[in-house]
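As structure tokens, one chain now follows by itself in the form predicted alone.
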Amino acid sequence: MTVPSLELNDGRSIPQLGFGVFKVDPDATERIVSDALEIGYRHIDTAAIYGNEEGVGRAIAASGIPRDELFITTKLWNADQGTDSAHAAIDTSLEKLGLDHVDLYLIHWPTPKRDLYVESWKALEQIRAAGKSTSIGVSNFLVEHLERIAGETDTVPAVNQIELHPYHQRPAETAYGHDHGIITEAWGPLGQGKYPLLELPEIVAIADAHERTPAQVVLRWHIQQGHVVFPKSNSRERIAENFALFDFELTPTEQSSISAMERGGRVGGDPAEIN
């Protein structure tokens, strides 16, 4: 099964479906990522703060998959923001991953009270110029943070990775991204199990109509919305199930019924408050 790619604003492309390793036990990461790669995933999303970059790297090395067939993302943690520390952080991440570059490097949170995200973004521009990351982007940025980067630097982020699921669809951030060529990546695409999304009658009815699981239906909604999405699971069966999204399609009515669930229901941290 071929995963479609989306074109980034720097001319590169990104697989629309990836595999996330947030809260994946470092001791189990190599096995779980190896499962994902064997199933067919080629896009892996990790972060320095996850503590499992080494396991991701071991899985990549053991896979035998050519490097140019993989898309690897990691992230600059809050405590490492700033010019010198950002350069040191990417070197540490690359060493743990066993790679000479990542495909995408993100500022993990804007941490506005620390007021280092513009300086850090300029460091990411230098990191890209040095060939240590092919593309650069941000995570958890609000429109005000994106506008400030646009006004004070020379590079538009390739992506903005944000909490996004049917109860919290982020219309301001997704509209800004659409207007400025910034791809939206959805973390927590199934609501992290913090509300009964997969038991809602509307979701269950659509799943029954397509003979699919509720999780597949929600992930397919993301795909048709144009998001990049990377569900996570420790179960090989579920990892495979989450990969099977490209041989069915939701109708416009089904898409609309899921989009109508918006209620501002954030389940993660507030980007304006995390510092």
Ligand code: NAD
The other form holds:
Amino acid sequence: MTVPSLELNDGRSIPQLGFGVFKVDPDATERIVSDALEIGYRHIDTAAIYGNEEGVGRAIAASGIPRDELFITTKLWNADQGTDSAHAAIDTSLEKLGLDHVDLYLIHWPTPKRDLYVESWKALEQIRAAGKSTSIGVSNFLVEHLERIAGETDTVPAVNQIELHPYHQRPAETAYGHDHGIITEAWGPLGQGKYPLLELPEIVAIADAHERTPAQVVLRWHIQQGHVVFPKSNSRERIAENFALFDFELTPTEQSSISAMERGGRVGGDPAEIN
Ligand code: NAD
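How about the form predicted together with this ligand, since we already have the form predicted alone?
Now the full complex is given, and it begins with the chain already shown.
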């Protein structure tokens, strides 16, 4: 199965499907990421705060896959925002991952009360210039945070990684991204299992029509919306299921019926409040 790539605004490209490791137990990470790499995933999304960068690094090293075939993302944690601490944080992440650079480094949350995200963004510009991350982006940024970055710095983030699933589709952030060349990465693409998305009769009916699972239908909806996704699962069977998204297509009617499910259903933290 070939995963398509999307072009980033810095001329690089990103595989549209990856594997996320939020809440993957550090002791199990090497095995689970190895499973994902064996199945064919080449894009891994981790973060310093997940505590499992070492396991990701061990899986990469054991895989023997050439470095330039992999796309690895990690994130600057809130407590490490600021110039010096951001530089120290990327070095720590690279050491844990056993890599000399990542492909994408993100500010994990804007944490507006700290008011350090503009300074941190300038540090990420320097981190990119030093070759420690090929591309740089942000996560959980609202339009007001993106506008401030645009007004006070020289670099447009390559991506904004935000909570996004059928009940919470983030029209303001995706429209801003569309207008400014920022790719939207959808975290919690399956709603983190916090509402019965995969049991909704409309989703089940579409899955039956394609002889696919409800999870594949929701992930395929994301792909056709142009989002980057990296669903998480500990189960090898589901990791394989979530990879099989490129040999079927939803019709425009099916796509719009899922888009009609919006109900402002945030399941994670509020980016304006997390600090
Ligand atoms: P998700 O929507 O991927 O949901 C994961 C849940 O769905 C798990 O409980 C899993 O068991 C279940 N699941 C996975 N595949 C399934 C299948 N085929 N059938 C049925 N159930 C299935 O949520 P997530 O893990 O929170 O999000 C994906 C990734 O996004 C994370 O691993 C992480 O890399 C990233 N993320 C980023 C942030 C951020 O603040 N930037 C926050 C949360 C997650």
